[in-house]
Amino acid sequence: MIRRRLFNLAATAALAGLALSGAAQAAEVIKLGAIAPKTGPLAGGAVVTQWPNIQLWVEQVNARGGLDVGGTQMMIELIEYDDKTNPGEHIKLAQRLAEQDQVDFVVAPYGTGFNIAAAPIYGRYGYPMIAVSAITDKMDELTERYPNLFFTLGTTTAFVDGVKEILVEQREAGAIGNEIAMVNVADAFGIELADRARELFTEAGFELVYDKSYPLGTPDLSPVMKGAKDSGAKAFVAWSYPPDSFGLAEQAIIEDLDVSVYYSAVATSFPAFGDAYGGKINNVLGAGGTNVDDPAIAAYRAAHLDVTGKVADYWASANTYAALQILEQAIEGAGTKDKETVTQYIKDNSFDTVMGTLTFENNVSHTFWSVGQWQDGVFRGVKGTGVEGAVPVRLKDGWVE
């Protein structure tokens, strides 16, 4: 366990200008838990894209005075834990937030699973919930028996739409045939998203002449590419996670897979799979994505990096900082720190984040990218759902810088 008193620094910057009863306002303090991996299977993600942009709004909240709640200056108190990639854990952590350490907000857990796994113990305290790693089907399932739970990245079934429009346009302009090469790591998240792969994929007329799971945290993956390569498909998608989104790139790179298109899930936006593959890896596709052309990004990008030290990703970066901004408004607008108020707040109004305006339907926002392409060395949004600035999807052309 961290518990970070991230306030101290930045409210004596925060203070020197205030006067004496602004001053003991200042003082208060609002305490924000957090739970994710950092270490065990997840930690690559989770220290990708959860815990810098926690960072990031904690200090930069903080910098500015705080959060004002109903006229009162309150600082940030950040209290971390890692689950160590164990649902378990993870529950253990979140009632030990709630009765001990009496947080008054925490921040959603990473990762579909967790998300799902962890919403009983969260909505037993009333914790507005607001879940930006996470992508099902379930939602209104999940959000009827969870009202203070919130969805912000799109079910499996617009993420499935996103790679099944890129292989239908493909196939009519005749890059690819009928069959397709897929994989799935063997947990909730590529479950259900290969599940609602067979059926749609399926109905729009294409061939699964490949289709094998592995177990998360699998070493390797050779064997998986070298089945897919030898199905002789055009088309290869991996419902993927961070470790095996690098490791099936590796081995597609050691097999040369002859493909048009290839598209692999979460990971395949961090600039770390650029940084490992180089020129190699032009026009994979991935989940994800974002509009980089966009001045309110690039400001984002070039916080994260000024504050934390480390590239943003192109997808999920920006989303859970935009979370975290939703959550700011809220407590803001509502003027409470009464979990209750802050989570109906959520409910009845829109947010102006990095992702652009966001409103909950029903506690889910319909407002995402589902798929991203790495272009030249950026990766770009493709394919969403209520965004601007998507561009044409090129074909993949081999692995050769």
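Residue numbers count along the first chain shown, from 1. For clarity, a rigid core is taken as the largest C-alpha set superposing within 1.5 Å between two forms. Keep in mind that what you see is a predicted model, and the values were worked out from it rather than measured. First, how it differs from the form predicted together with the partner chain.
Superposed on the core, the two forms differ at Glu179: its CA moves 2 Å or more between these two forms. Core-superposed comparison between these two forms: the C-alpha position of Glu192 differs by no less than 2 Å. Core-aligned CA deviation for Ser133 between these two forms: less than 2 Å.
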Second form
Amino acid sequence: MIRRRLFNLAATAALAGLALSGAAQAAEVIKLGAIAPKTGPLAGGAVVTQWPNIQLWVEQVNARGGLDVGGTQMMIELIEYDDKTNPGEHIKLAQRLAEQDQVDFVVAPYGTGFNIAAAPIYGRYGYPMIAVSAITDKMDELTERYPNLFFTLGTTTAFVDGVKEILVEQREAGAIGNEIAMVNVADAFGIELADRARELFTEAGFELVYDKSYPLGTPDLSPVMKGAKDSGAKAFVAWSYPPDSFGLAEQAIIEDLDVSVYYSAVATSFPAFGDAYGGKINNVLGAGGTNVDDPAIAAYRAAHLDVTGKVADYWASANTYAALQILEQAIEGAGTKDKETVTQYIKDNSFDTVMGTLTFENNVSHTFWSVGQWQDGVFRGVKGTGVEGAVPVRLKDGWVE
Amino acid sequence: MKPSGWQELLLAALFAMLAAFVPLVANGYWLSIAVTAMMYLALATSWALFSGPTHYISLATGAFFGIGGYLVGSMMSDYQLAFWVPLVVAPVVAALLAMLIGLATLRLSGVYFVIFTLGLAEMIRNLISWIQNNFLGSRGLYVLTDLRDQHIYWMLLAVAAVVYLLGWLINRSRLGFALRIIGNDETVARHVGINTATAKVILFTTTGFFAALVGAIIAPRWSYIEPNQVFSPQLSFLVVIMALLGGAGRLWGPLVGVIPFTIIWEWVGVQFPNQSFLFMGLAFLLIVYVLPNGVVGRIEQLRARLREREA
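Okay, that's the form predicted on its own, but what's the structure of the form predicted together with the partner chain?
Up next: the whole complex, starting with the chain shown before.
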């Protein structure tokens, strides 16, 4: 168990502050549990999107004296575990949080599978679960089964729809033709997205002149990219994961892929993606997006860099932070640690977050970015649902800096 | 030998009866540890059925376990079948596969067999990803049932008990005798007219059957199945470590290994979340150097020494 040293620090600081103002009082504690990968295949994503936001939020809340729970200030004590990207491990640890540590609230897990695996347990103990990094088309069925589960990052279909809209617009503008080259990583989410895209793209009158998959962890993507190049399509779409989104960009640069629309899915929005290829990936599209010009987002990003020392990613980071803000406002709004009351509060109210005002309709929030684009060093949202500040899509024009 | 055999069986039955009461007294957390322990107990005992007497170290557990979990996911999610259908089908599929693999590879011996089984889980995972990608299309495999930890625990306990009973029966049969001879010296076994290939294939098939059954039973607990997660090479290694720790030579060896190991493993995971793999490697080394015949081997050694002293 790693109890955050940070908590102690913040607690001491806050206590000192209170003492100075002459309002010293015994600090009550509210326990928060968080389980997500620190090792294993999903750790790469979790240390970018999940963990830094938990750290940031806990530190900020504690710095201002903790949560106001019905008139009592309560400092957050964070209990965190590594699930090793293993669902069996995650389930066991979730039980541990509930039974041994007896935490008051939990941070929803990282990854679709883990949210679904943990939902029955957290549901049984009544914890509200505001899932962020979980994208599925089965939200209705899942939220009906687990009424404590909330979704905030959109559906598989919304994801593919964003890309389809861009393709249709660019076809109308004459930038691309009917031909699309599409590749996908042969793993759960990649397969699911590609499958949905095949239907939606074909319905929209596109022709997949190149449609190939590659196994997860393929080190050499040059045959994939050569094939896409030979197809002559002016639009390239890749339903890819973190390692291969990078690998594909690298190959596109080497092959000098001649397209007007280039899209790769997960991890394109990571700051490391921009750092790796600089100006060469200007106008590359990817999953996610954010509106950096929004003052709330800008302040959040500055605090993220300041506290964690890392640039926030341009997608789910803000949603993850917003989910924590929802939890915060629900606990303070309900004025109690009672889980059922807080869960009901989440269903009935709207929340003022960095992502704007969020509300839940049948436990699903319809405010999220689906497609973003690297534009002069910043990954900006170009397509989204319920969000403001989308910028026009630009055309990809070569791979030189 | 015979009366002690019955005694052993009686003790095992008593243990199983006691174990059945665990869900009634344990809270959610301890029950979830008990489920994990019971899962490894069933896997390690069935592993030891084959690898114990023959000394063929099989790393295929993860592959068969994965087939069980994956088929439950696919049949329930893609074809809307009830949970019990894949529960019956998966072990049969895995057993058939184990038989084919056994026929093809059990002529190999020693290290070749180990390497082949290590690669097997990876091969099947990739094959399944390929099939999913090209033929099925995946929407994520959901296993949504109303089964809770105690139900899964009881099912696993039943499997473990059956495996144990089966092992007990095999030990007392001509087949068990043949396997022990194969383990001691395969050439001799062949010379005295034992059909070594058939004996090995039968046992390997049994192991595959039960590993898949355990994988299928555990699937509802995970709720969401991804090939990358069910075909875990780590599982194969953990099963081997636990069985070796207890001692694969005796049927109740894995029992002695699994329970302490699960608890220690849990403790390590909580205390040193970032070093657990290091611990796994150290455990492997320690077992091989200090307890080559497992805890059971040590106990028997001590008993023998005591007897010598008395004499």
